[in-house]
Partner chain sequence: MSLPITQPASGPRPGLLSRARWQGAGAALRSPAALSLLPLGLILALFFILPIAGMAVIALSVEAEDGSTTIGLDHFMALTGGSHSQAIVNSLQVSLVGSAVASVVGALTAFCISHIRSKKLDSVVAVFSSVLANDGGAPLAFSFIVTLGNAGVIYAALNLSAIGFSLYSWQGLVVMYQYFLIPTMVMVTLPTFMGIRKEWREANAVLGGSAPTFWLRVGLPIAAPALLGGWILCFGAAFATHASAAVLIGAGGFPLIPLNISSLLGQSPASQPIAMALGITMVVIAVVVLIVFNRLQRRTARWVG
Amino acid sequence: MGRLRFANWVPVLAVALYVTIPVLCSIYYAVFPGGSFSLGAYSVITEDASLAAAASRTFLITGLTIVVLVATLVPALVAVHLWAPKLRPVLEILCTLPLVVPPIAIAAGVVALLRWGAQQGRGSMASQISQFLQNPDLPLILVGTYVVLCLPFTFRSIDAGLRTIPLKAMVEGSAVLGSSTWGTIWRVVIPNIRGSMLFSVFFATALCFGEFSLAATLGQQTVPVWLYDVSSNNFRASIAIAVLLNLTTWALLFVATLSADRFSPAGRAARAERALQKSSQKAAA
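Single chain structure for the sequence just listed, the form predicted alone:
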């Protein structure tokens, strides 16, 4: 019996070692130069102004990506669940298409489109739109492509959240009480799918923090592109910042997993049941 239980843990231990050993080696390389502990590699955070610019640009792109994702996908999914359930498979196919298209292929298509706009002549609307989307201070073209990359996982998460609640009854009850459709989505629907939305937000954050191929192909310096550039002359600093980014991503995914369970209807029901049991036991005592 003991051997069987240990065998069950072997795959878990193998995956844990596979994931943690490279990270531990990176941490050792970053903070133990020459065998002695030092945080000198992290001095680049205060000394290199280009890192701050890349970080602020990455945060801005991440925030806009999350806002666009939530503002478009939540109302669309609510509408499909309520009034057009037959269109749900169509929306699912459209949202999961990025899974079968490599990011570099998306980047090649976007580059070709932007190049076509630039070739329409100086002052033309297509040329101005192309320049506006590639503004180095706020590259909206990255926001659009990151929204596309996040669609499959955001759709799955929010769709699963809507399936676990009595959406139609909630909307009808809210309408009877005089609330508008947008008011119902804001005050009733979103609070009931907070777990799914938080998971989507954290996953989109992790993806935006780690995406490299699209940003590099489009010539936009986000943090991953900065890491690649600085690795040629300060490799230890690039590893140190990469470790920091990796740990931040892990922490976000860990919080997302806990949040999805805590705010899910099943989680709330379990907590309510435990609270009821405790109050019953106190009353009986």
The other form holds:
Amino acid sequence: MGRLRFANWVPVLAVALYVTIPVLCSIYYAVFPGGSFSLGAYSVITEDASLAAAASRTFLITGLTIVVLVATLVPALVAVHLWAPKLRPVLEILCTLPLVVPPIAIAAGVVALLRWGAQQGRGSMASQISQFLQNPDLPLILVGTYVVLCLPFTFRSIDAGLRTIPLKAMVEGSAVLGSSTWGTIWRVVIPNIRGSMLFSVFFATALCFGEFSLAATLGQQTVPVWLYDVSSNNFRASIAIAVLLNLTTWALLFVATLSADRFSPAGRAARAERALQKSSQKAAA
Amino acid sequence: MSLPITQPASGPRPGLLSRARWQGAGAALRSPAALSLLPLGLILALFFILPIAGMAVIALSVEAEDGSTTIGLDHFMALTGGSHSQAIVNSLQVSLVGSAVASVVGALTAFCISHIRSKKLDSVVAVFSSVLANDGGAPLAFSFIVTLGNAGVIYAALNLSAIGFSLYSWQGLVVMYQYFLIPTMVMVTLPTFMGIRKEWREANAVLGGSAPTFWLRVGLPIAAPALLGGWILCFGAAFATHASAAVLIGAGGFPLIPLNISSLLGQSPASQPIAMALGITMVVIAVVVLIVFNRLQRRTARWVG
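The form predicted together with its partner chain is what I want next, because the block you gave corresponds to the form predicted alone; please supply it.
Starting with the chain above, the whole complex follows.
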């Protein structure tokens, strides 16, 4: 039996090694150039103005994506749960479909539309909209498409969050006490689904930080596109920034997973049980 | 009796498109819900449905010499040969092999984790697998280049050039994709393996069954829907991967559908319809695979029930 137990660990350790080694190798490559420790590769952060521009563009897009995502998805899902449960499956299909369509295909479609708009002649409405959406200072086209890319995951999370609370009773109860529906949602419902909301925010942040296909195809220099461009002439700098970016997105996804878990009913129940066990152990002692 | 089978997190559930539901949906549209649904609907229409529809229109419209446009499959015909058909074959090969390897390794890992029965390991694995399943992109390719590339640390240490391994080939892509495919598989199948109860194995033993009979008659049928579901997810993820492949392979070295689409889009406007046809082909392949797998999954699920 002892040998069998060890055999169980072999695949687990092998996968763990496979996952860890590339990270360690890139960290080593980034901070041990020529065998001695140096943070020289990171000087690109202060020296390269294009990286600063790419980073601020990425932050701006991320912030806007989160605002638009939360401001459109939460009301839609609350409305569906409260007034139109029959629409929920339709909304679910629409929000899950982007999972099936590869981002590069969405990018191709967007390029087609934007070019069509630009071809409608100078000053025409379509051409102006096309220009407006692609403005390099504020590429709204990326915000819109990133919201769509986030939907399959965030829909599930917020939908699950709303299912676990007595939404109807909350709204009715606070209506009796004199609150408006949206006031109730702001003060009662949202605090009760904060686990799902936090998951959505962190997931969207991680996605926006890492997305490449759309930004590269639409010619918008975000951090991943900058990495790709710089890798051909300053490989060590691109590795250094890639390590930073990867660890950041991992941390974000980590927090996303934990927050979805922490505030979920199952997570709460598990914590309550642990607390109970602890106190009963103390009582027994 | 309800078995603790956890469905994979993705893929539409059966029966979503029944007629009665659509009729109910029509009535629901006249409620206050419509106003709250409008912003999300607008986003989906503008940034998802319209681009896909536009892509289909361009891919399917053929311009005749006198300037008139008709519907035809000419642009799709341009895909039957040369780099583009090679890209389709390559994409399918890499995704099929990559998802198959990940399914076997991931399922085996999840199985072992469920056997170890350590609560700490379970929660660590749950968090890490869901984090890594969403990994990918340019940083992933960079980390593999410094690890297994021609001057990579591990490549040199293990003398991998002796066995003829190259990261910049389809085998290299398969190895790299495992980084997010195995965690995806573990994430999807672990809850199911955890749900296989000790009592069932005991019942099997009491009735005279051996370990292989248990797995053939009980374990695998219960795990089958989750295994298939994980495989679908892995196939889709491998099929759609663009950034890490672009960094690793660059343009032209090893044609893949996403790489070909992005290089076509950067060329003259004349090649644009071919890019759209390739994009539509990609969507169609992904949807067909999803439907086929979903059918299989439902069949195995019914068999268990």
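As the structure is a computational prediction, the values presented were derived from the model and not from experiment. The term rigid core refers to the maximal set of C-alpha atoms that superpose within 1.5 Å between the two forms. Numbering follows the first chain given and starts at 1.
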Q: Please check if residue 16 moves between the two forms, taking a CA shift of 2 Å or more relative to the superposed core as movement.
A: yes
